[in-house]
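A single chain comes next, written as structure tokens; it is the form predicted on its own.
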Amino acid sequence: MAYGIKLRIWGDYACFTRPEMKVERVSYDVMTPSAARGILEAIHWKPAIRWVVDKIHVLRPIKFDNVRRNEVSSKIPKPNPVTAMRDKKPLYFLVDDGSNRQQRASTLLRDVEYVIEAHFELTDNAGNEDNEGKHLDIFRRRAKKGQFFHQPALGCREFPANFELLEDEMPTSCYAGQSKDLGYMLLDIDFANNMTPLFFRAQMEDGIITPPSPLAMEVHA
């Protein structure tokens, strides 16, 4: 792949929630498509570029953690703040009294190490200012320096995604030599069709995931 890039990711916890489980959180075995085009995007996105996930490596054996959280039940409606905000009425900072939290369980996986092979394709929106050679260059200078626009996480915002650009060989995962079949798993959202969930049936093979194209025949909605 002319303009891909490999793109080393680790943390202590993940959680890739399985939408089919909304009351208590379960994660899938390993990285969804989406969420590894999630940490890209945090990394470097412009209107210009699409990014394309060639290839999940899964490094390290899945593990899975039980925890209990506590959480809040409701927020504030997005619209108070802007309406408040237009109007000039106070704002009010809201104490919690204990009535709004409650606690969930979510099954989480534990120690987890992926590397992400992808590349990017200009869209629509690129300009004569874009090509390849400089969106490469920006997303390799910022991946080295650990810059991003937003912190990238492993499915959940409260855990933190570390990442190192790999440009060095690709290490061996401790699936090498096996066959795994993962089940149906999110691929992405279809934003241009009224954001519809796509769905395709992993296969891990020597530890890699190889996620199909939108297109594909084996992709559902």
The other form holds:
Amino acid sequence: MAYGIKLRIWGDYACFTRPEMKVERVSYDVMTPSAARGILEAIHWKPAIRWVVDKIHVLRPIKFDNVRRNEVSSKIPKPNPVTAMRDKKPLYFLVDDGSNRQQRASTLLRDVEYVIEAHFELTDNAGNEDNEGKHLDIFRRRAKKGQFFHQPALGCREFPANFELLEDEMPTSCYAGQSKDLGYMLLDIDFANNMTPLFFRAQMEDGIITPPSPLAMEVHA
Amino acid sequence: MMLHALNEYYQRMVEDHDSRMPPYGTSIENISFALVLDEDGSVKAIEDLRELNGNKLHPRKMPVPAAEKKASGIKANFLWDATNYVLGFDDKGKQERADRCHEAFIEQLKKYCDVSDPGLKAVLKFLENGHSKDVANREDWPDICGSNLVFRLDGVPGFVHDRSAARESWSACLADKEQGNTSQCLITGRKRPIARLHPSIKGVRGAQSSGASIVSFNLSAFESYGKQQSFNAPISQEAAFSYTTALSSLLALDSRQKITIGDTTYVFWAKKAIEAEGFLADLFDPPSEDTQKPTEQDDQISTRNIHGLLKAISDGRKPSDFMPELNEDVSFYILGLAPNAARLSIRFWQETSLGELLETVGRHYRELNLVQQFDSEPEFPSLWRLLVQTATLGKSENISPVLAGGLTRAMLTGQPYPQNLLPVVLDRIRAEHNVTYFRAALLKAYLLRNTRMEEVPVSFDPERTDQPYLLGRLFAVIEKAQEEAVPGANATVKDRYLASAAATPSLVFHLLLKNQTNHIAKLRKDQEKKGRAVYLERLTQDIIGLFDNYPKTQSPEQQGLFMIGYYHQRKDFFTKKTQEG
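To test you: the structure above is the form predicted on its own. What is the structure of the form predicted in complex with the partner chain?
Starting with the chain above, the whole complex follows.
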């Protein structure tokens, strides 16, 4: 854990959508490793590094709530951006049309707080000018100042995440002393391999989830 | 979580042979008739499989090779289907489509059926020789048309699709269908062929009768990473079958493990087989002890048991004190489903232990506990009875789904009652000028759980000095004086002033008290009612003496307490004073 960081994250709402219930959205009980990776990448990422989430600490109790939202039912058809680029036309997507709307129910999380423990590895894209210390310092500096490339979110863009670099002691979880089986959870997506989703059996011990490495055998078992 | 738990439930039930859970590759379908075939394929008879239920004939539910998911496309089921597939005639007059359906049905059978088996051979001969016209010319054709048919070989017990040769053919057919995308299943974690579509789930109130899906991707906006349909959420075909079959059996018509509240259908099950699975429905909807007809002995015992259990848990005792055999540690699952545009949305999901669940339900009933207005009213009102009291005209269809969901959630999880409960109940009281037992109980529960109020009395409390409570009592006394002085008045003070007295006491009470003086004066002139006049006047003075002035307005919480005070005082007028003297 030489280059490890700890980031405390909290927010009013979160929705880490389960793939099987992504239409009428239902959230996972806790943050998924890929969502944690997304938050880290929002703060600092370069092709030279790859974030690996080591642990997710769940600090507040898991609470669900229901909302209904009006969403759209179609995506921008793929040819549109292509022709827009070619003909230098503006790209627009009309959602005024009532038939393009869908009311969808979401079961989401309220009042969440997590600590992400993670480290990064240098990738093949790392050049001579890249070294671990440099990227670690960049991340630390950015996180301390509250800088980010794009607003870190708790699962959905609508639910922004507050964050803080954790340098003090780890806060205690409300699940300390308990263990809980959370079932199979999305670990990440194998982008190199036809975007295959990878799942792992999430066990929460003392409020801590330890995801396996995406390359580990148990994921594919 | 939920799908995982359903999958486990299926595995548990399949091992229990009494449960009649269909094995993988079959499904329980509604079948109306069996074509009884001779070995040469001619129709011997048509057997009516329907069962009489009440005075209506219902199709029989029986296991058959698993149904295809049908939308607008043509997909034949194996060795059973509706008449347009089996015979090539439908009840919609679309002959051209029926012909194509029939062809698809024959083609599938030809491809997989082993003709050395007499049963399958007879079916193929029946189809090839065009015997289906024989059926269409029968007198009872209007009955048969459009229903689901199976085959039976004359003189042989059982149906053709149950013959071992048919089963082998079906598993070959199934194996072909399964081919395709393999990926890691998100329920079992194993690498298996993934289901593109999941079987439909029937039995959720308000959803399409042909069934709806939990896992479905019926619009492009729901799809990600260029994946189609259910490949967006890789679930193996076996797991998809297991969870839908388990859910369907929980949702079946005669299931003891489901209940409908508002627009949501709730099902519940335990991780292990326990007795409580059978009676949880009664906790939501306690059977009334008084209206119990002297039917079966068993029923009466279980009713008494549930009342005993409810009594125990609402008194705050441990459920195992009452039922020692109850295993409180068993995990319990509750799932609430509501339809939304051909899909099912998860309205509620809870994983808890039986002991915890009973405790929160007990707390709910403890908070609701209030002296009944009439003896016929239930001690443990069901959620439906409570919700109807918040609806216009007392009709179920006017119940607000948000309120119904919130109240159920509050009952099962111990969370606060929905914020809009208080205004809705006050609105109903304002509109109907009536504080019923159920409404007063709801107000009490709300005040106890959602506000900082530490105590709201169960029955009339003459010692209580909260001003809203006293004002409520005072209003009841004023109403009583009018009732006795002017019996049968068209519009009483309650009809006119109940709501405004609660909301703006200082504006209304002066007027009411002036009127009351007249009513009491009238009573005093009557020799027989003189005593009542003295009693009511003294009671009024006693109550007024406990506070200084009338508040200009009262908050909704105070209005709630006002209504409870009114309810208690009024109830007190009609209670025989046994301990007096």
